[in-house]
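Next up is one chain by itself, shown in structure tokens, the form predicted on its own.
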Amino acid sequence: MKIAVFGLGYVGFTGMCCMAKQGHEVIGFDVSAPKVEAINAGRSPITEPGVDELLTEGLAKGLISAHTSIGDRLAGCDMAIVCVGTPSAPDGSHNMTYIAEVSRQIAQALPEGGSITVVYRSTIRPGSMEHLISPIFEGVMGARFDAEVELVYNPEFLREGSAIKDYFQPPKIVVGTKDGSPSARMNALNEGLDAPIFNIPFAESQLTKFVDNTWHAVKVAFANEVGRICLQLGLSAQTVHEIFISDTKLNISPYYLRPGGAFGGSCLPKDVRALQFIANDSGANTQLINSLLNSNEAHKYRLFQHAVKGLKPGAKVLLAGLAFKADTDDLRESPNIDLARNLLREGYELSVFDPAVEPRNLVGANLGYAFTTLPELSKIFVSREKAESMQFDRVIVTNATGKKITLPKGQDVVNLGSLA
């Protein structure tokens, strides 16, 4: 193909160099003339470990070209790629000054009658395909835009210092689309390379870079606290970081980073709590930590939200569901016990069933924060007869139930589960 790139930046030149190694036909655009001079002249204008070669190759088989101007040079492009920069606006947004300069310039530039993919890869918030790039060609281009252009998002993983081995072996290919189908152009670009593909509609796609860097630097800021906690206590924080990563079937798990239910049970509360009075203790000032109890209370409440939505007080709802995971009884910390709660405050007529529960077979420590945080347990707690055939206004379906209860047609279902 033909591509032009826009923003000659580390992703935007780097993605040069991979794409005419690939045999594509690269023209570069960026507004510093000494860095298109200095890229023309076979010149890196930053350092990567290969890119210099990439660069040589490129130029001496005529795939690579840097310009200042666009011109007429999107005549036969069968795609444009946009890389130029997002800048932190003073208030934390995005400053989204050159997407829309840019834009404008493509949409000017386009001749008549051709058919072009437009891709972005810089990082914008979602809703901005949708809201400002796209007004933005159809301003300039009128009833053309949709004939001639097909707009995509497309997050770039590339790490500095490994950035060609990440653009030809990349964990991921993520392509948005409006609708969500897949781009003929982008599999061709995406052809040779081994990774899986997700086609999704343009808001998730964009979304996807926030929360991979945004999940980076938790990791980071996670791992340094129990670094200073560690430095605190004169341990070897190299000895508990081995441990830590050897575990890849909980403490690196897809499980405990699907989006669902808030946390609870015998352990992590409390163990939450202890660490942070030890890191406190110790002067190690762990705020991340720290505001783990905080976020899962928010969450709780959020939840309650979200379940009780367009329901009017009194109606009558089913819980399904009330230890803190599946199969198990435990019910200590349960976030579904203070769910019960809040439904019981609110005025709901509550009803609570759970299969792996029975009340009168509670004991010790179980027992008694039951029934010191729940006392109406025994009365509102129903068999699994009731449940599965009575119908209530609302099903409220929490992540201890598993798939261990079968209800009637046509029953209004809110599943907290999993939010995935």
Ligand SMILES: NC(=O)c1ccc[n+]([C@@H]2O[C@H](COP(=O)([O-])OP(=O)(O)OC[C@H]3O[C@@H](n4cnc5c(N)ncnc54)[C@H](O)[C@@H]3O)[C@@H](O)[C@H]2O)c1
The other form holds:
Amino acid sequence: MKIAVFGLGYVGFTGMCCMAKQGHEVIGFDVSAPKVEAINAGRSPITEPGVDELLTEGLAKGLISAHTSIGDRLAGCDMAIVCVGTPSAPDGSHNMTYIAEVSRQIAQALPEGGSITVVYRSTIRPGSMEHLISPIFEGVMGARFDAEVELVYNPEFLREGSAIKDYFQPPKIVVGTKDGSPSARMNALNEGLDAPIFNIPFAESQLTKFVDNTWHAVKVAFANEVGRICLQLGLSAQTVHEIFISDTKLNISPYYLRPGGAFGGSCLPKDVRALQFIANDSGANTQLINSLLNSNEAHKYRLFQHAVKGLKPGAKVLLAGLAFKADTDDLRESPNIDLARNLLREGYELSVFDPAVEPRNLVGANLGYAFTTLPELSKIFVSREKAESMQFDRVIVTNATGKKITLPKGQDVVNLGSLA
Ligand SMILES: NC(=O)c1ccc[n+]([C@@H]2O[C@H](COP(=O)([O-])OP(=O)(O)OC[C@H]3O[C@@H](n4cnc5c(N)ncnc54)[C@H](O)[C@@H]3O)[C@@H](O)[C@H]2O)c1
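Having displayed the form predicted on its own, please output the structure of the form predicted together with this ligand.
Entire complex below, previous chain first.
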């Protein structure tokens, strides 16, 4: 393919070299004249292992050229890939000035009657395609836009320092289009790359990149907080780390990562609280760990709002699943108890059922907790027969429901157990 790349920084320049290696003809554009001159003279504008060799090879084969102005160079291009910067604005949002400018420049330079895929690789927030980029193209090109331009969002997952390896062996390829359908030209570009491909709508493809980077930041911050606690307590951070990462079943795994119910039960809240105490007591100052219980409370409240959306107080509600998870009758610190309490407080006519709970059989701390936090339990708890046959205005299914109840057809069900 003939591919134009806009923005020859870490992402654009590396991409340019790698695409030339794949045999594509790549024309690069950057507003920085020194960068453009360096590239054409065979000097990499960035420091990145392996790019010098790829640049030399690409220039020798006549597959790489760089320019400061577009002119009529988009004629015959199959693809334009936008890699301009999106630095932080003062309020923390992305500064979209360069994206807006380059979009207008591309739209103005596209030759009439052509057909091009314009791919955005810069990191941009959900909604940018619909509310910023498409209107710019439409404003400049009018009816030609729909006929001649395919817009794609394709987040970049390369890491500086291993950018070439990451280009050829990406962890995944995400292709966002207007309706989530695959793009033929993106498929051609990604041919030979061994990675799972996700063809999805724009907004999810854009959020994906933020979620990844924020997750990586959470991992680093968490690891460092654990390291700080170890330092403060005079313990070996290395030993704790080795044991932590050796657990690929529960720790480094998809477990505990699906959006759904809040955490609860007799261990997680208690032990997070205790580690928070140890960290504060020893001066480790663990901001991330300290934020977990607040985040969990915020989530419980949001799930309550989600559960009663569209319902009026007085409506008949069945809460199916009361324990902190399925197949246990442990009610201690169950988020579903908090939910039941909220539902009662807000005036809903609440019935509760849990296949694993029998209020008469609760004993010890479990009984004490239930009695303190939900004294109405024995009055509002209904039998399986009632739960499965009565008509409710809303049935709230939780992570504790399991798959063990059969609801009559036509029930209005909200599933809080999984948002994914
Ligand atoms: N650096 C990374 O490791 C990395 C990884 C994944 C995603 N990203 C994202 O990719 C985007 C680019 O990042 P980067 O680190 O390569 O940025 P960068 O600052 O190194 O490069 C951006 C380039 O765009 C050029 N530019 C600005 N306006 C232009 C225009 N109108 N026409 C042509 N060129 C223009 C700038 O001169 C600059 O050379 C950002 O959105 C970033 O968040 C970066």
